[in-house]
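Read the single chain below, which is given as structure tokens and is the form predicted alone.
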Amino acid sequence: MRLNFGIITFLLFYSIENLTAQDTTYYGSIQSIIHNKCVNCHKVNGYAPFDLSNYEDIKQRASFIKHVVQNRIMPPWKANHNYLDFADNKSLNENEIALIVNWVNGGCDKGKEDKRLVKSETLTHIDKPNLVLTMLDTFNVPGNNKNTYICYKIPFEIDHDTFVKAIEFFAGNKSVVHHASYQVLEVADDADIFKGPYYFMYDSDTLNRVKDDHDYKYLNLIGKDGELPVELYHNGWLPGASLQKYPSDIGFRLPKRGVLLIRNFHYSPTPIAQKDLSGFNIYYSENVPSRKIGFAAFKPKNPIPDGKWFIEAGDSDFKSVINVRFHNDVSLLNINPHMHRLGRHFKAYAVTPTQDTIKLIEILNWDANWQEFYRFKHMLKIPAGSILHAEAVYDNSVNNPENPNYPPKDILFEWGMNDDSEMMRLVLLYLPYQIGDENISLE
């Protein structure tokens, strides 16, 4: 093949040009890079270990800065963009690298101070919320250096039913609580939920897992005739996690009674004893949502009689699959891949009747630690008839330097939720489709 090289120099010429006539200061350009990507964690009393609000800390810190962008180390953005691009993509793209490598290099030219607001990264910077539910009581993190996991229901009553817009996860403690997995739940009248207990730790007594039948049983949240809850909407949240906002017609509903039950809290290995106290800011819709949000979680069948199969330690390249049929057409919202420690690689798409595939998610190199609940930057239709295909891999070898065990041993699969076991979850959350939705920005 022959290079033009007349081409080459010009498209090199042009992009150097296109970046030098940017402003290199950090209020020219760097400002909003960092306050729209970092500082949703780097705040004071953030997730992340140092604040990166304002210039002079950002220049403490501007060799470790450029390093860690360089080697997009940081921010996590585990969701591929080259297979889809999402609402509130935390990533940097090659532009916004050069402009923060530059800077470096330049001596972090503070520049002239622009006094027109940087973005919120939460509503609680614009709003008051409506409604706050925190945990009924300090729930003790123990100093063991193990994985904690608990489930805990929060029980509310309140005047009477009502819609909401928007729902923000706040840690307690932000060097212990690692993520959380929420329902909004609708009980039945008689159903006592403000009687204790209140959590359980999950042990072997529980069999590791969420389950409907003991977990409900357990938290009284069953009513005397056996009605059992209605769940009206559910969600997670890891640090980083985007805010999960829809347009002013998009919600649900929050019962006049009910339970915001955290299925699947989990908190990071302390040595120390530690206290917690977390909780939700709920947002109220000005006007009764035309259109209901609906949750879908889909997991792989089990070929097992007995319930249990196993990834082999050694084994390199397990895979797993969700197969699925959409009998009505969806307008899809939010996408969440769930998988643990030896996960590997994560990908889902759909084929139509027509045989046109819609990609939804991948990720190339998974990280347990950031699992967001990803939103599309529109609202994404999907046929009546469609296949929804995922596709997981697991490593369960030495050269999976995330694996949990060393030497690596044989790991339950779809049989749990702590380091020994793994499972794979494909969660949507969804509307039932109405013709323009297409066109409906969700960013």
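For comparison with the form predicted alone, provide the form predicted in complex with ligand HEC.
Only a single chain is listed, so you will not see partners or other molecules.
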């Protein structure tokens, strides 16, 4: 006992000492800030245009880095942390900004590498994935200045079933990849998954109305006896979204034989033809996850059933809401609000049967360029009978600098996905609740 006590006091002294004499060199403090807050995007194959995972790359861009952090241009982080803070909050605090600025002003001192720290948890997002699945062939994005929507299959066969603790979509051609929504599917043994075609294009007006079995048949995902694929995981990627990772007994099974189906793959309009080869980094789990992750995407109810709903030109305060009742206790993992460029604000919360409010997310200055799948700090319990409320505000006036139309025009709401449409989605990744979930950290 006495021995333990001694060790604790020693550790306390040690860390206080460390704080007072903060080592402001690269290895002393800058490396860990950049790795925690920047490298998930600024890495080889990452979403950002250049790598910031080593000293030389950072030093070379030092004055630029100073500029973007001082002006809070980088890292992009849109959720209002005064409403609810998240586990993967990338924003820098005042102290971190000051450290970077002083470090750059002082000439980017490298300092000494402490080998003990190199393998720390914070660097895991640049660990090598166990499996990389890329599109089998480059996709040629037409240069017709229109949005392109495709459904693309990546068939795979591995030695045996395994389990996944983290998955990351990477955009091959960042200038045109707009978003991707994907499913991991297990298929019948006799489904001819490696046979083409690998993709089909959606007609942008009918996108929301295609039937699963028709698509599956076209892509050869159905067994000889008509056995349909089974979805094991579903998630999405939007610009700025990070690696999706889960605590140890949560994840999904990656079947021996299956398909990563990019169900809805959206390329932005481009005046010149472009090529894309996107894919996924997959990280295996050491444990067998006992709990399967659920995916739910909510949308607002059209007040004119089956009719067209518009945001009128000039309307600077168009509001849309989602109200959903939870029938069972659930534990939330991630939340992802989605709108296009007319979006201004987004807020979501749940009201429990005892009238308590559970805050979920608030985004005050929506920016369609940065759409994270925000991870809660702890699993967040939503009791059965709670009502989820989400409110979104859109600005279709000339005062919205993001308005794609000048002068503004009537915009279709929740119909199709062409150039003239807006939408509201709230995506949740969740598990059925188990006692003690609220104590499980997602940091």
